[in-house]
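In structure tokens, one chain follows: the form predicted alone.
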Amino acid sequence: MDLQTMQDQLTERLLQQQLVSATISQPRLKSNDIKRIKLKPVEIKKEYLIQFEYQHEHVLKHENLPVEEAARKLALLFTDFRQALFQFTDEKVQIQLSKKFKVIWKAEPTGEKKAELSHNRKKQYLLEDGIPYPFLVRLGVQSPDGKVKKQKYDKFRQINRFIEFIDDALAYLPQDRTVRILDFGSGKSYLTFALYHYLRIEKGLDLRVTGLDLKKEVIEECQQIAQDLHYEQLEFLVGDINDYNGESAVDMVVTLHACDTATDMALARAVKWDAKVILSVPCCQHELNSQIDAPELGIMLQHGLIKERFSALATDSIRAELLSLVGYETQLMEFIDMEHTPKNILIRAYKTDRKPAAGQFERYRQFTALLSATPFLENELKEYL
């Protein structure tokens, strides 16, 4: 089979909505930043789309495309990848491409399978609309009968997205003792309560969770809610990340929207506590903005808005790289859709004690030298680097 015939057959199956799932792998070049691509059909606002999940080494990105555009995208991808596995409604197809783009197409009939689009959307929600959860009712997200309030649906989606990250982290948490979790900058604590509910109530983990924030009135209210709900292993304290010295070891550190270097302080504390899981959504990255001196990037950085955004992205990239250098498997993930907030990057790090790749530290040095940057987090972690 030649390349054009293969593409025609795939396009026909996509147009007939036969796709259940697919994985494209084995990049032709080691330098290819995308390591794997997963496809599945989704239904968004009653429109049938194909979702592409691009798996980079440290980042996951998603793109939803109409069928015709998805078919064109597939044709381009097969110039860069050598293997694919497609599950259609009636057969499984394995595709391999040679160096000269000769196609090996192996089809195997399967039992009737169906891409249940509504199920695909619903399975993303570990907390379901229509089931009352006491903490969501108390926090005003749900009505007493479990219906999510219209004005709170974005918050409900955010909470579910966060719980997905918590669920993914379960394998890295101890199962034979009390799990210690700290949430720096817990604020109104929607996510702190969600974390506690999911791990304690639904998963049955023995744990102790502390939410820390500077706003006394908010902390008092959260503490009262925790008491009313009989969340006995959840506490809220007034305090600053810089001054908190109540622990010698912590299993999970969560930091959401801690401003500027407060995020770095929390990350550094997490490393020093040997935290197995770090989840951080940074906010207001100013440090690098004032340091950057990179004439080579002058065309970009002459614009204040671009410089601000570039500084934020560079800051989070540096944070992820530093965590990787000290033994964490680190990814930058999309937390919630950009349409809801521009502060949508989550740093997820699992402690694996994996050694840095050859030349990784030198690559980091070259990047910070290009920017003339001396990151706060690097200084905090210098004894580990």
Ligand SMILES: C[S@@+](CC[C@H](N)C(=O)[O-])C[C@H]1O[C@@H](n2cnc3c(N)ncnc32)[C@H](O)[C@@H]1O
Given for the second form:
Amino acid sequence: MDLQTMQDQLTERLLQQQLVSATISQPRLKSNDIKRIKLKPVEIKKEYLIQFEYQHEHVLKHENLPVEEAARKLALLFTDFRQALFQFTDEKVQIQLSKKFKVIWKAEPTGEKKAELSHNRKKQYLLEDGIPYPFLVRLGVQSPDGKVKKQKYDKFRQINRFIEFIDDALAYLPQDRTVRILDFGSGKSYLTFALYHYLRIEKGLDLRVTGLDLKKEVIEECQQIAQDLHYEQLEFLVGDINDYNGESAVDMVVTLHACDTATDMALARAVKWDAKVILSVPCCQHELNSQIDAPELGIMLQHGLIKERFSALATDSIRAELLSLVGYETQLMEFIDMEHTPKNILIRAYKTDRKPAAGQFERYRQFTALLSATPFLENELKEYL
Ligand SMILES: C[S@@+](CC[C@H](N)C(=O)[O-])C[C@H]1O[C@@H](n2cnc3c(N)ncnc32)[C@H](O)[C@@H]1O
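Having seen the form predicted alone, please provide the structure of the form predicted in complex with this ligand.
Below is the whole assembly, all chains and molecules, this chain first.
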């Protein structure tokens, strides 16, 4: 097949609204700034458009074009790229161009596929297996061609789930100034990098992100990776959550699996900084386990295993209630499937002007009295209660 015939066929299919998705790859020149382009149809204000997503080394750029214009753009792209994969409503087409622009066109029927046109559809922002994201390649989750490594698949899923939460939180973050984000106990920082990638590179938000952790070597490595990726508004600091006081206002606080009361300290700091968004997945809650004394619950608490789990659930319920009492709309949500980790509850809190409901504080008091508990977080927040 020659180039013109290929282009005519693609134009015809675009005009007939048969495109489901496409990826154009293999730049002829290694120096090409754009590495890959993804296409999909979108409907914006009732107009059928083709969205082009240009994947640069560290940045994604989008443009939505009417079909005729999209067809012309596509023809142009084939002067610079040698490979494409189109999913149409009835078949998959693989295209390979030779050095001299000879076309190999391989079509394979796939059964009926439907294009998902909603511009804001949920899956739009998820990271895809098969597309290389520089931070995931650098962190060893993906191989350089974008394939997720088998042993890293759970991590990949967790990262995607986390990005869903970040996306939901976006509406609560200021859009007119630099957004300040802290990740307490960032550890190896897969999720810190994911957060940065999504908010900065995909959403173009003006932000400054700091990951804080006790472990010097891990932090140095993360700092190096951030530098290598040119993530200029992401920094990593060695420090203890309990002593971290170098801020006056923060927009979003993240703590993922920070141990025991380090989570509470981070939550308390977030409230003091008037953070608009808090995302926290607690870890190893020991505090209540040693405090609980509730004869009424003896049937449960006589079993060490149950007591431990009960303490963890009670701790998270108390955390959520305290955040609600100081004006946060708070939910406890499933982070990822239980089969992957027992540390599965995410506390999500958005700042509101809401005052506590009548009797809410008394209800809280009755609960802590029942357990004979004096929670660390309550003490930290006493001036707000
Ligand atoms: C289980 S790891 C989780 C890492 C990362 N947030 C994640 O979800 O993949 C917990 C991290 O919290 C850090 N950490 C625990 N207590 C801390 C504290 N008081 N101050 C700073 N970091 C702390 C640990 O060093 C560790 O790296």
